Each structure stands twice: as C-alpha cells, then as structure tokens.
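The chain below stands alone and is given as structure tokens, in the form predicted alone.
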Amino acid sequence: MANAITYHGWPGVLRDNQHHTPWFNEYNQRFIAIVLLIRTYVYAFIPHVDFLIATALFLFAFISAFYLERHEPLIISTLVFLVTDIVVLLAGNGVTQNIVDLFTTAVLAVLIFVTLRFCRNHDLETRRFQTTLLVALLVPLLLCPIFRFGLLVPLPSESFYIDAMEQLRYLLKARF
C-alpha cells in the first residue's frame, strides 16, 4: 500500500481498486482447471481406475489444457474430467473394474479426438499435439513396467492393463 501510495498517489490507488476483472476470467479457469484436474486424478481415479490408464488420461488432459496454445482443450478437458470423475465415483463400487477401466480408456480417446480436431489446422499446435500425445502415453508405459516388475512396487490400482502387462511378461518369460 505504501508504495502504491508514494508511487500512485491515492487517487490512483483508488481508480486501480475500483476496475473490477470478472470472476470467472481465464486466470480463474485455469486455477480451477489444475485443482479440478489434480483432485479427480487422486482422490477418483488412483483408487478406482487402472493406474496406467489413470496416468495417461490425466497426463494428456494436463498438458493438452496448459501446453497447447488454445483456450478450448482447458474448458474441454476441465468438463471431461469433471464428469469422469462424477461416473468414476458412482460407478466405482457397484461395476466391475474392467468395465471402469474400459470406460476411461474411451474417455481418453474421445479427449484426443476433440483435442485434435482443434489443432489440426494449425502446424504448431498438431506438434504441440504430437508432443502432448507421446509424453502421455509413452510415460505410463514405461513407469508402469519399472515400478511393478523392475522395481517390485504395486502400484494403486493394478486392474485391466496392468494385469496384461503380467500375462505379457510371463509370456515373454517362458518363450525366452
């Protein structure tokens, strides 16, 4: 206050109070988006969904909203989780864990199919598209394997994917 004062005056001080910004402005948005996005990925889908799918679909959700250059994968991406998280939730002790797991992964897929449609006009946000598809997908593919078989840790939620991984390398096991 001191320095607005000295530097202002008070009557610039109080011309500067007085200019309201909307509540609901992008800075807002985008605070939402990141408690929305963080909050279902640990309290929804760490306990309820497959977590190499629950990586991947919060990863590409995460990066496609801050790193592409467009407003729409935010709102997009904030609205998709919101109601997977509501599905997840409900549905989470009364169906079975593939069916949850088979869901997200549909969600996944249908987030990168709008996500695409955005940025397939323009060179840099189809890189930008690329880039955020690889780092989602490539990151759960290869944490999952170190940690459950490298490493020996379970992971949270070990269902559908995880499982197949299991049948995969006991199958590569034998073979070799």
The other form holds:
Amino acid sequence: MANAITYHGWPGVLRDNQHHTPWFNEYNQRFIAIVLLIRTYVYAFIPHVDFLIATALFLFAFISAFYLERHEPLIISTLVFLVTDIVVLLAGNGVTQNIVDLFTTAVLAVLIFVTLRFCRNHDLETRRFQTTLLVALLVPLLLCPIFRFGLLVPLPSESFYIDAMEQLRYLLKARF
Amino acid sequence: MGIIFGALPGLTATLGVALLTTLTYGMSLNTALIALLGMYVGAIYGGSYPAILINIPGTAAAAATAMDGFLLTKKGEGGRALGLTTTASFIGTTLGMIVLVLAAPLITEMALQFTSYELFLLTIFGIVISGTLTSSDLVYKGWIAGPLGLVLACIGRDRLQFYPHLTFDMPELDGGIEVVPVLIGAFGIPQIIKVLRNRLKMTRPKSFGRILPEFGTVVRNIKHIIRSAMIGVGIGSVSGVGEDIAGWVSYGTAKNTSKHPERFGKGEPAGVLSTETANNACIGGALIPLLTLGIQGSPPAAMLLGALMLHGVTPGPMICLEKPTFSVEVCAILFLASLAMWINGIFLARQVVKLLLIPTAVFLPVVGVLCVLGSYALGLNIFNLYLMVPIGIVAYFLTEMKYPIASLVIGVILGPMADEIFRG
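Please supply the coordinates for the form predicted together with the partner chain, as a counterpart to the form predicted alone shown previously.
Full complex below, order starting with the chain above.
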C-alpha cells in the first residue's frame, strides 16, 4: 500500500485493493480457527472442564475441521467452540463442575451429530468421520490413564470422567 | 520414538526433545539422557524416511537426502536407499562421538581459564552467533530474536535484589518464565499452525524392497563418508548452525569432489551417504560446545541444554570438575543410541513407514494435546499453559517474518545465567 501511495496515488491504492484477495479468505479462516480452538481449549476448557471430555471435544473439533474435505465443519467447529468458550467462561466459576462437564459432553454429542449429517452421503467423508471420532475418543482414553495413573501426573482438571476412571481403577484393583 | 518423530513431516527433532524433556523430569539423569539422546539421534535419522519415500523431508536435516534418495526409490531401489541412510547415519553418529571424546577435554582445559568476563561474553556470543547463523533472511532478524529471548528471561523477581522485573503485578510471574513452556510453545504451536493453515498434504509412500546394510557401497564411498563426517562435526560445533546446513554443505562437497558429478541429483548413492553421514555427525559436533562451553551447537542441542539444566546439570567448563565422568557417559549413551537406531532402522523401518499414512490433520491435533500436557506436567502449573499459547502465536508470526526462533529460545535459556555472571 505504501508503494501504491508513493507511486500511483489514491487511484492506485483503490486499484490495488480491488486486486487483493479478501482478508477473510479460507487461508485466514483456517488460521483464526486454529488459534480459537487452541485458545478455547487452554483458557476455557482446561481450567473448568474435566480433562478427558475437554480433550475429546478439542480433538474432535480440531480434526473434523481440518481432516474433512468439506469447509462447513471448520466453520461449525469454530462457532461451536466460540459459543462454548463464552458459556464455560461465564458459568465456569458459578456452577458445579459436573454441570459444566455434562454441558461439554452435550456439546460434543451435538457436534458429532451435526458433522455426521454433513458426511453421511459421501463414502470418503464417512470414513474420515469415523477416523476422527475414533482418534478423538481413543487418544484421551489412553493419555489420561497413562499420565494420571502411570506417570502420576495429576491432570489439570479432574471431575466427572476422571473420577469415574479412578472408581473403575479401584474396582478393578479390588477384583483382581 | 525418535525415528517416528523424525519420520512424521511437521514434527522436528527439536520439538521431540522439548516434549520428551517434560516426561524425563521424574527420571534419573542417566535414564533421561538415554531417552533424550535417543530421541535426538533417532529424529535426525528418521527425517530421511519421508525424504526417500515421498520426497518430503521429515526434518530440515534430511532435505538434501531427498535429492538423490527419492530418485533411488523411483528406480525401485528404495530399500537400498534406506539401508544406505541407516548405515551412514550410524557411522556419522559414531565418528561424531569419537571426535567429541577427543576434543572435549582439550576445549574444557582451555575453557577452565575463563573468568566471569569471558563467560558472560561467551553466553552473549552464543545468543548472537545463533541469531546470525540461523537467520534464513536478514542477519539482524537473528540479532533481534536473541535479545527478545533475553527480555523474556528478565521476567520475574531479580535474583540478587528481589526487585520485580516485568511481572505486571502478577504473582505467577514472580518466579520468572519456565523454559519448557517457551520451548514447546515456540516450536510446537507454530508448527501446528503452519502445517494446518497451509493444508500441507502428504503423498503415499512408494513401495520399497528389502533393507540391507549395504556395506559394499559404504566401503566404496568411504572417502565421502569420512569427509562428510568431518564436515558434520565441524559445522555442528559452530554454535547455532544445525544439521540441515551440514547436510547441504556435505552434499555440495561430495558432488564437487566426485569423479562423476553429473550423477548427483539423478539417484547417486554417494549423495545419500554424504548427507546422512554429515547430519548425524553433526550431533557429536553440536555436543562439543554444549558440554565444554555451555552453549548449544544446534537447535535440538539447545533443547538438550534446557533439559540438562532442569536435571540440575549446568554444562560448561565446570562440568569436568563437578561431574568428571559426564562427557564419557554422554559419549557412551550416544554410541548406544546410534546402535539402537541402526538396529531399528534395519529391522523396523517397514513398520515405521506405515506411520507416514497418518494424515497430518489427524496427528497434529494430537501433538497439540501433547504440547499442552508437556507444558503442564513439569510444574503442574496451569499458568505455564497460559504462557505457552501467546508465546506460540508470537513465535508463529516471527517464523512467518523469518525471525529465527532458535535464537529466541537460546536467549531465554542463557539469559538468567548471563545476568548472574554479569552482576555476580
């Protein structure tokens, strides 16, 4: 723009702007989505939501936004994260953590349902959706016990699901 | 694990060492060193897999390997190329280790003459030279990034007078900024943003035959191997210059000194051997200034410096007095790591290559979760995560503007030491 002003004046600036791709293009949308997903995960979910369900939601939203060929999951995941971020931050300190966990679980269920609707008529997208779901659920189910019970690292936020996992561990220990 | 990290494009040796640092915190020093050096050696070698099979270097160090390696695969000699890189990497690491054993005592003896003036200048030299040499664009960008790291290192209560520096009345910042969230944020988050924003896709790896050690070809090219190892060690020992430069310099030298330079770039085994020997020999070279002077030789070595400090070991001239056997232990671990790499490379390469089928959009979010856990696990402090994200985003913009992130991290690591030496 500085060059346009120097060499071509305001008509040059206006002409230059016409040739530019819009700022809110797909490339920048992806950047905003990545930053928003990471920001919400770290600042809203980790301190307020059970780590297992927070990670599952983060992974599902993140992978579906970038792994699926269609553009809609990216927009939907970003918007869902934005709304959930606001709700969790507003309600996080006011209500019991179990309610926040259940709300996050409901958001995950809705996101899975909506994403499935976009994929169901397309074989490749359906396969990718299945992979996304598998990774999003399996990774936290593996990572949480490894860190919590294997490496003895307390997770950032432990409530509904991690407590249930702990109960299950004691139950299994008592049985075997 | 190192081979897997190196083989997956988007993950680097530096990030691997940084992530592993947090998991080694509860281990003894020797166990942690085995894990970290194994990761370092394996990741530098692992970068050659995608370079050879899909023409995308897994790490920058393997960029030159793709020149001839991928063409060998196209000719149906992918297994041979992998065998050559495995053996060359083993020889390179071993030769680098031998030079480390021989050179370390001599340099340490000289470094023991240093007083606080020289030590301060040495830390500043480490920051400035890494900025100069790692800057891919204008040199002054490196000089800006290094002091920016020094500014970050100044955050927290003053160690001598307990006066708050840049804490903005936040009690969490009183203790200063921890190195690990900076390491993970500065290397992990920009990588995730860059790869996913650009939607970098991978092609399916081409099929390859049996992987054999290829000793015959190695013996025929022994001149290239020894020369490349010396280039690798030399470049590695220069502070801030990494394995990628060693690979390219060695490739260029091998081409210029070859009787058949026209064969290079068309699937010449000597090209693969020279680059892989050099980038792995660079590891031993990078450890020379790290162990003797306390300054890093390459970006992964900088992470190693941070990891050693977390384990209560301060590399530098005094280490031979505080821990006389430390250098020898490091050399022994380095040799074992390279041997393990060779065995894994020959017998397990076929399984590791299957990982290249995992799409980047699937594994990078998982890496994001690991970054979060890695930053948190060290001090069990959520504030580390709050720091990691903005540092990562700023690092991404700096990377886009071609500011070298490695020198920023070096500034954060060496900053407190420089401050103490300067005023102490």
